[in-house]
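Next up: a single chain in structure tokens, the form predicted alone.
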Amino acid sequence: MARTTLRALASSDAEAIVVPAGSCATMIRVFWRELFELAGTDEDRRQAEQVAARTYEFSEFLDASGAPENAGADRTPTVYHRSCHMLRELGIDRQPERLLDSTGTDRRPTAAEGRCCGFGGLFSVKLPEVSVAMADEVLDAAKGAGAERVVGCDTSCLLQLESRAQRRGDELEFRHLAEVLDQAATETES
């Protein structure tokens, strides 16, 4: 599957490949290089390097391109959840927060800032009790900050947290940053 996707992306003449999740960007920019070094051809390795150089996570790309500010009036108390892949593998830290702040969102600090949601692919399957405890810690901190919404850039994190919040009966909304930016842009146009 990686090789098929690599070939499709490598055949594109687009200057930038923008992906909606830090885990996807990490796979392409970091782990494909390792994968194709171990199990690829010289052509695979060459294409993986070229594709990696053109691949950006959504918020990273928007922030670098100087996306216009949305003079939004969204004052929803919000906690931004930093995904592990974006933070630790890609070094994407404040870019999503700057974009979120541009919407007028009432972004609140949290005691669990930078902590893992506990999903981690097979981690949540192999160690479900630990995974649940990690998600609970992030959710407790969001509620403690008075948040009504959790925004993130990695759908896997948002699904993990939303699933756990539903099971606990927490009244929190979960949104991808792209959804919040789109809503702010739509409201600004109105």
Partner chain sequence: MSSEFLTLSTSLRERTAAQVSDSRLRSNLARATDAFADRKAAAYAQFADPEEVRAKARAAKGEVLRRLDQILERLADRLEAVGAQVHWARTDEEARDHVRRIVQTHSAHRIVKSKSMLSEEIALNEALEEIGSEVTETDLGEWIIQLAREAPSHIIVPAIHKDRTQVRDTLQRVAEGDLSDVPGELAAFARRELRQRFLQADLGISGVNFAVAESGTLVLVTNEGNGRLATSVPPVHVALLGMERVVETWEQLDLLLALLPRAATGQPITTYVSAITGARRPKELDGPRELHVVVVDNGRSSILGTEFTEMLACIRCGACLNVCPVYRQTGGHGYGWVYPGPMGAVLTPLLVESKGAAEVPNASSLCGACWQACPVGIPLQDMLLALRRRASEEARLGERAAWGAWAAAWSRPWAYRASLRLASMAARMFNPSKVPGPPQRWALGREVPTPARHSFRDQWRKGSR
Second form
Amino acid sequence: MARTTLRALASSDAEAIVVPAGSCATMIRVFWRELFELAGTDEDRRQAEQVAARTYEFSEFLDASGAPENAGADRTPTVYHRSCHMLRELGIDRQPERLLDSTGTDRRPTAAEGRCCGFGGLFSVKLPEVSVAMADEVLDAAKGAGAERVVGCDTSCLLQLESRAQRRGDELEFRHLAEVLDQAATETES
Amino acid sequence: MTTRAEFLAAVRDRLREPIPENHLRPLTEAGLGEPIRYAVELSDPEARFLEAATGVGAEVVGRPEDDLRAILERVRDDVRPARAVVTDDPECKGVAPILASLGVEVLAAGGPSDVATADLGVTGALGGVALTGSLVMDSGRARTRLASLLPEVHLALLARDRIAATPGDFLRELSRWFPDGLPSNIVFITGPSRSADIELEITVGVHGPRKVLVALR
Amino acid sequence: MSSEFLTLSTSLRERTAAQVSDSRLRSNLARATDAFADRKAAAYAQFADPEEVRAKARAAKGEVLRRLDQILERLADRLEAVGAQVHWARTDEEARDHVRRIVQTHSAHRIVKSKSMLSEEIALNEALEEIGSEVTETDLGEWIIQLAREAPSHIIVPAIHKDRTQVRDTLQRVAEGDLSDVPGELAAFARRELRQRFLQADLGISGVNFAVAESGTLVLVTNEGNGRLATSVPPVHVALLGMERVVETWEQLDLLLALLPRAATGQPITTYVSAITGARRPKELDGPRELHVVVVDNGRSSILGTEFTEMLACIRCGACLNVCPVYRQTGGHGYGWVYPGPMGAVLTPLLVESKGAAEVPNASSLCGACWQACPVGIPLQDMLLALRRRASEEARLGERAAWGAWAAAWSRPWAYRASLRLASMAARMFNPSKVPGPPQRWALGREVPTPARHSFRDQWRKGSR
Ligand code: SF4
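Complement to the form predicted alone: the form predicted together with its partner chain:
In what comes next, the whole complex appears, and the chain from above leads the way.
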């Protein structure tokens, strides 16, 4: 499976591979090396290194290319959810927040800063009660900060939080950072 | 019962092959090299010691220029001890007669149940640590380890020129501090005994002294 | 430790779900772990470069583990040279036997203990009570736990799951008058009660935080003073030493000593750091006349040399518990064995052989906060993942397939999209909470998400710009 993707990416001559989900970028940049180290050929390893070197997580790429100047009119009170993989494995720290701030949004700090949403892949169904309690804490913190919107860069976290919020009946909106940036840019243009 | 040889052989056996590496987060060979670098001002050890010691709740009751009798008088007025125990540390020279003349009964050396009846323990300190505000007790010089432990109040006399900058500086020079080899008990004391076992609220004087007083000499 | 408190024979899910439903427990834990986080940050700020200290400590521990046999040998030589008696225990049973023999030789009826997780691991208290000794835990938190007949739920703060009212109610059982719930007053009560026991004790038992091989010194790091009392007042001191808790030099110790209290409680140093080298010397007035050191393997050597070797670098600081979002919700008892949190989730299956133990690594969302917090940089999340892989290789094929399909669906973008569609279709057709297996568990407390009106993916496709 990983090898299929590796071949596909390696055969592309794009300068940068931009991945819109933090976990996927982590997979390619961090865990592939380990994977192919253990179960790959020399060719796999060479390709994995080479692909990893030009793979960027979405916000990291955008931020490095200079944050767009599009102070929009969107003042929605927002909490940014820092996903574990991006924060700890990729070390992507403030980039997404910088980008978000460029839209002029009312970004608020949260008491659950950097705390896991409780998804964790299989974890979410192996220990559903704990997983839900973890989501609750992140959601409560967002609401406690007065947020109406949660923005993230990792689809899995957003899925977990949104699913729980829907069940609780929380009035919270969930958006990928790209959506918010896109919307802000569209507004600025028009 | 397993013998030493058997136990160690089993350990050795596990180390025949190289230990597998974590490729994601490999272990670097970052040798020990330089001592830990601290972001704390340590150029004046005495000043830092006093700041750190009071920061953890120790009280400074005397400076080198103060007269020993004046210090002990202040301590007596503050603590009102009925009974005191004084160690054989060289810094304590002259303490017992002064205390006696101030109306404090000074216990003759004894075991735990005697020392436990004292409400003041007076000890010297072999040295201090500036970074942490710690006092270093040496059971060899003091001949007792309980004077700094059982009484409610512990008064330590510390020479100002015996303050190491960091714990590491002290530990790297153990052979200088203890030229005759390590005593059976060395203890670094940093402030009064404390516990945070109930709701992480810090309470003082759980098993050891409630008050730690320091006089610089 | 009473056995109904810790068990690996129920399922991890049952245990953790029960803990999660206790909202008082969760708020007690949240308060405590938040306080830890603030204190730790302040204490680390004293380092010019905390990462450098961590890296050096990790390397130093790695070096020790690579030469553990030689270093243990050196330690044993030095210990014997300073007059300590060294006992070797391959198993928990052997360790208990050693201690029992020492206790019986001295007809020690009254025993005081300073907190030791290793003694919990080998279930020492029960073994000593069986031969008629009265064992008193003297660490305030551990005493509370002993009186409540529970097991510690944290390796540094055993009663972290209890608030002041619960502590008051527990101590009230042995108090004559009415106790208040003010922590300072409760601590004063403990001091009075336990002081007598120290003075009357025949034997003291402690753990060891670090042993320094080059001088044969045992280092104990404590705050309350009970550790000093237990190792100074009774005529005999028995120290339990996990075989991996050794360093070779004082220079190495400096690194670990700087990190342990900062990571554990946010203190630059604990109130007391005792360095014990042998028993009382001829001119001394107090201190134990005999020092026994029981060196315990109990499964540790089976970790040595494997991909989990670095787990033996653990200095038992509890930092990984304090930052773990799972521990924060469940507390320690749900893990089912003496070591909770991320370090426990790694150690349990490595030290205990059972199906229940193999399941414990699932108590992690693999968020990596533990690794980031660990003062010796143990890659806990990599180990948790490896342990899960190992457990699933041993699991039944059918079980594996069900989880595997679900895992695949959530880990790949295309499958994620497909599963969203499928799930929303299914949601319209069936009640998802009736479909057994993973979907049902997802639906427990969460909606099966309906795709957004226009999902990011579709929008991106359309090139809405
Ligand atoms: S694994 Fe690391 S953080 Fe956890 S207790 Fe051990 S040393 Fe501390």
